[in-house]
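Next up: a single chain in C-alpha cells, the form predicted on its own.
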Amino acid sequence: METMFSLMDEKSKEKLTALKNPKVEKTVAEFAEICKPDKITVLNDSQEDIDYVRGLAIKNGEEQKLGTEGHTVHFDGYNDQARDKAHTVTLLSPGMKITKALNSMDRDQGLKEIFEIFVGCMKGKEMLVMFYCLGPTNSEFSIPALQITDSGYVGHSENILYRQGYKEFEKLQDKSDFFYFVHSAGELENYVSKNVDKRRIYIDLDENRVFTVNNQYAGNSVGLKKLALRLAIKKASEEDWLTEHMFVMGLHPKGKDRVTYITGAFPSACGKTSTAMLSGQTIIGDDIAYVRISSEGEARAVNIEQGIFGIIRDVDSKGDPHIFESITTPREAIFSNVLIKDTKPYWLGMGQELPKEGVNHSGEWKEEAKDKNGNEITASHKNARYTIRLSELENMDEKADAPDGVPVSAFVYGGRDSDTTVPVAESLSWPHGVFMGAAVESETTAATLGAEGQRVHNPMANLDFLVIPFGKYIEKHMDFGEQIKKPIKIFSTNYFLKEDGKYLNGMLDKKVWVLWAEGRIHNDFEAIETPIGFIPKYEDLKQLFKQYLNQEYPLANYTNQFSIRIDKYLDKLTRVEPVFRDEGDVPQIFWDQFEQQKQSLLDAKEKFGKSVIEPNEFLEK
C-alpha cells in the first residue's frame, strides 16, 4: 500500500480511498508493486478527468491530432492489427471446462507466466486507474468494471466506448462483485508495442479478471470490450441470462405506428454495424448485449457500451450515411490504422480516390509499398477502425440508456457465406432457430490475425468468447426460449452470396431483408416453408424494394437468391457436425434439430429430383 500511495498525488489518494473498497485498493497496490509505474493517477467520472486522459494520449504520442476538430489518429504496430487468438488464453483451475475451440492452460502456470512478463512493464510510464459501468447506470443489467492501464489511448477509447462508473463503485462500498482488467502496452518503440513476441491476453475466470500485455490494438487491449464479454458469458450462464455478441436496434417500418426491437449476432466484418446503422432505423448498440427475462416473462436487452469501435473499410456516404457524417464532421473521434495525408484520414472504400502517399500503420507509405515478406501494404489497413460515441449519431434510439433495457422481438444470426445461405430466413421453431444460430459459418476477413477467405464455424458469432462448454451454452439458449412468455422469432441473414465472383446482393439490400423480418414478427407477411426455414414471397420483397430502396426487384434475382441449394446445405452440415460431436455434451434437443434438418433436405432432394430448388416450387408441392 505504501508503494502505491507514494506514487499518487493527493487527489488520486482521495478518489481511491473514498470508495472504501478493500478489493480495489488491494488490486491497485498489487499491480503497482509488480508493474512499477513512475506515477499512478486515479480517475473519476468528471469531465476534467476525461479530458486529462485524452490529453495524455496525445502528449505520449499514442494519438496525433488531425485537421478536423476533435479527431485524432492512433497507429497500432504492423504486427498488432487484429485480435490475437493464438495468444488469447483462458486459465483453468482443476475440473473447469470450456469449449474446445478456445486456447486454455493451467491457471497457476498461466498466472506465473503473465506476472513474470508484467514485472517492470510500466517503468517510466503512468498507471491509470479507471472505473466504468458495463451497461446503463442504475440498472440490474450492469456490471462495474475496473481498468488499470499505462496507455492513454486505451483510456481514451474506453471513455468514448463505455459509461463512466466511479459512482457505481461508490455504491459497491466493500463489495467485490466487479470485473477488473490490467493492461500494459509494454516497452514502446516509435510509440507502438515493441515486444509483440511476448504479447499475452490471459483470462482468469476464477477472479473475474483479464491480463493483457505488449499490445495496443483495441480488440486485445481495451479490457471492457471482447475481454469483458468472456467474463460476462460465464456470469450469465451461472445466473440464467444471456451475454451475446449482438447489436440492439429499433426498426421503424414506414406507415406503421410502432418500433420493433431486435438483436443480431454477426461475426466481425459480416455487416453487423452497417445493419445496426440502417437509415430510417435507430441504434442502441452495435456489438455486445446483455439479455435478461423480466418479471413479466419478457426478454429485454441493453447495450453494454455507449460507443462504436467499428470497421471503417467501405464506409461511404451512400451505404453508411449516419456513420460517414459522424466521422467526417467535427466531434470526438479516434481513427486507427487509416492513411493520413495532410492531417486528413483516408480509408479503403470511402468513395473517393486515395492519395498515392502518406503515413499509415507501416510508417511512411507510398503506393505499391510492400512489407519485408513481399506482401502489399494497402493505403489503409483492411481492419482499420473508427471510435465514436453513439450520442454523436442522429439515429441513436431514445431508449439507448434505459436502465430496464428494451423488449426484444427477434434474434438475427448472420454470417459471411458465398455459396449456400439465403439472404434471409425465419426459423421453423425456437429450437430450430437455436440450431440456425449454432450453425453459423463465416469466411475469414482481416478482423482476426491469419489467412483470409477460410470458412470458419462460428456459433452465434460467439465462438471466440465461449469460456463455458459449447453444450452448456446451447442448453442455456434452449432453456431461455422455454422461459420467456412473449415468444421471440429467430432469423438468419447472409449478405454475401456470390455467383461468378460477383455479389448477388446490393449493399443496401439488407434493409429489405431486415424489414421483411420485422413484418413477419407482426404477421404482416406470409412466407414459404422450406427445409431450411420460412423464406419470403416474391411479391412482398418486390413491394419492400420499391418502398424502401425505390428499386425494381426482378423475379430472376429473387429466384437466384432464394433457391435452396440442397447439396450446399448438406455440405455445411457435414462440416459442422464434427465440431458439435467433438464437444461431447451437446443436448439431445439440438441433435434432434440437426437430424430433422438433414432429413428434410434429403427428402426435398428426392421429391423434386434435383439439388437446387427454386422458392416457388415449394408452393406447388
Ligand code: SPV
The other form holds:
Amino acid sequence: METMFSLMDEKSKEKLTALKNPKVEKTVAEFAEICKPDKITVLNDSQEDIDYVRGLAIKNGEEQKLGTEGHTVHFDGYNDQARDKAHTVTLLSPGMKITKALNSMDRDQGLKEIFEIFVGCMKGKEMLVMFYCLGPTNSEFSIPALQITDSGYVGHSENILYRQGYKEFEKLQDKSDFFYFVHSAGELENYVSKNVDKRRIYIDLDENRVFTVNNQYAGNSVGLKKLALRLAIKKASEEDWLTEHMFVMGLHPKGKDRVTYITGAFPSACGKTSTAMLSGQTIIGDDIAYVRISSEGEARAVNIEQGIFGIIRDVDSKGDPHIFESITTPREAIFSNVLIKDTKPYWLGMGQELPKEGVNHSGEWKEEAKDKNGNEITASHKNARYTIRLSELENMDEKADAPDGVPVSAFVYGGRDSDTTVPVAESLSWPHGVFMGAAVESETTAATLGAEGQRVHNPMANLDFLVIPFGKYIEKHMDFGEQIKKPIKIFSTNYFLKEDGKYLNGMLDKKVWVLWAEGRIHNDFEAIETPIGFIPKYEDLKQLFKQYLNQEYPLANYTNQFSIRIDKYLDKLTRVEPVFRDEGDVPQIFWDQFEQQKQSLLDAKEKFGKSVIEPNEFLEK
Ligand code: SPV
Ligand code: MN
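Since the structure above is the form predicted on its own, I would like to see how the form predicted in complex with this ligand looks, so please show that one next.
Below, the chain from earlier opens the complete complex, with every other chain and molecule after it.
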C-alpha cells in the first residue's frame, strides 16, 4: 500500500480511497509492486479525467493528432495487428474444463509465467486505474470492471467504447464482485510494443481477471472488449443468461408502425457492423450483447459497449453512409493502422484513390513496398479500424442505453461461406436453430493473426471466446429457448456465396434478408419448408428488392442463391461431426438435431433424385 500511495498525487489517493473497496485497493497495490510504474493516476467519470487520458495518449506518442478536429491516429506494431489466438490462454485449476478448441494451461504455471513477465513492465511509465461498467449503468445487466493499464491509447479507447463506471464502484461498497484487467504494452520502441514474442493474454476465470502484456492491438489489450467477453461467458453460463458475440439492432419496415429488435452473431469481419448499420434501421450495438430473460419471460438484450471499434476497410459513402460521415467530420475518433498523408487518414476501399506514399503501420510507406518476408505491405492494414461513440451516429436507437435493454424477436447466425448455405433461412424449431448456429463454419479473416480464407468451425461466432465446455454452452442455448415465454425465431444468413470466384450477392442485399426475417416474425410472409429450414418465396424477395434497394431481382438469381446444395450440406455435417464428437459432452437433444438434419437431407436427395434442388421444387411436391 505504501508504495502505491507514494506514486499517487492527492487527487488520485482520494479517488481510490473514497471507494472504500478493499479488493480494489489491494489489486492496485499488488500490481504497483509488480509492474513498478513511475506514477499512478486514478481516474473517475469526470470529463476532466476523460480529457486527461486522451491528452496522455497524445503526449506519450501512442496517438498523433490529425487535421480534422478530434481525430487521432494510433499504430500497433507490424506484428500486432489482430487478435493473437495462439497466445491467448485460459488458465485452468484442477477439475476445470473448456472447449477443446482453445488453448489452456495449468493455472499455477500460467500465473507464475505471466507474473514474471510483468515484473517491472511499467518502469518509466504511468499506470492508469480506470473504472467502467459493462452494459448500461444502474441495471441488472451491469458488471463493474476495473482496468489497470500503462497505455494511454487503451484508456482513451475504453473511454470511447465503454460506459464510465466509477459510480458503479461507489455503489459496490466493499463487495468484490467485479472483473479486472491488467494490461501493459511492455517495453516500447517507436511507440509500439517491442517484445511481441513475449505477448501473452492469460485468462484467470477463478478470479474473474485477465492479464495481457506486450501488445497494443485493442482486441488483445482493451480489457473490456474480448477479454471481458470471455469472463462474461463463464459468468452467464453459471447464471441463467447468455453472453454473445452479437450485434443488437432495431428493424423498421417501411409502411409499418413497428420496430422489431434482433441480435446477430457473425465471426469477425463477416458483416456484423454493416448489418447493424443498415440504412433506415437503428443500431444498439455491433459486437457484444448480454441477453437475459425478464420476469415476464421475455428475452431482452443490451449492448455491453457504447461505441464501435469497426473495420475501416471498404467503408465508403455509398455502402456505409452513416459511418463514412461520422469518420470524415469533426468529432472524437481514433483511427488505427490506416495510411496517413498530410494529416489525413486513408484506407483500402474508401472510394477514392489512395496516396502513393505516407506513413502506415510499417512506418514510412511507398506503393508496392514489401516487408522483410517479401509480402506486399498494403496502404492500410486489412484489419485497420476506427473507434467512435455510438452517440455520434444519427442512427443510434433511442433505447441504446435502456437499463432493461430491448425485447429480442430473433437471433441471426451468419458466417463467411462461399459454397454451401443459402443467403437466409429460418430454423424449423428452436433446437434446429441452436444446431444451425452451432454448425456455422466461416473462412478466417484479417481480424485474427494467421492465414486468411481457411474454413473453420465457429459455433455462434463465439468459439474464440468459449472458456466453458462446448456442450455446456449448447445446453444453455437449448434451455434458453425452453425458458422464454415469448418465443423468438432463429435465422441463418450467408452474405458470401460465390460462383466462379464471384459473389452471388451485392453488399446491400443483406437488407433484404433481414427485412424478410422481420416480416416472418410478424407473419407477413409465407415460406418454403426445406430440410435446412424455411426459405423465402421468390415473390416476397422480388418485392423487398424493389422496395428497399429499388432493384429488379431476376428469378434466375433467386433460384441459384436459394437452391439447396444437398451434398455440400452433407459435406459440412461430415466436417463438423468429429468436432462435436471430440468435445465429448454435447447434449442428446443436439445429436437428435444432427441426425434429423442428416436424414432429411438424404431423404430429399433420394426423393428428388439429385443433389441440388431448386427452391420451387420443394413447393411442387
Ligand atoms: C473482432 O475481431 O471480433 C472484433 C475486434 O470485434 S477485436 O477487438 O479485435 O475483437
Ligand atoms: Mn467482434
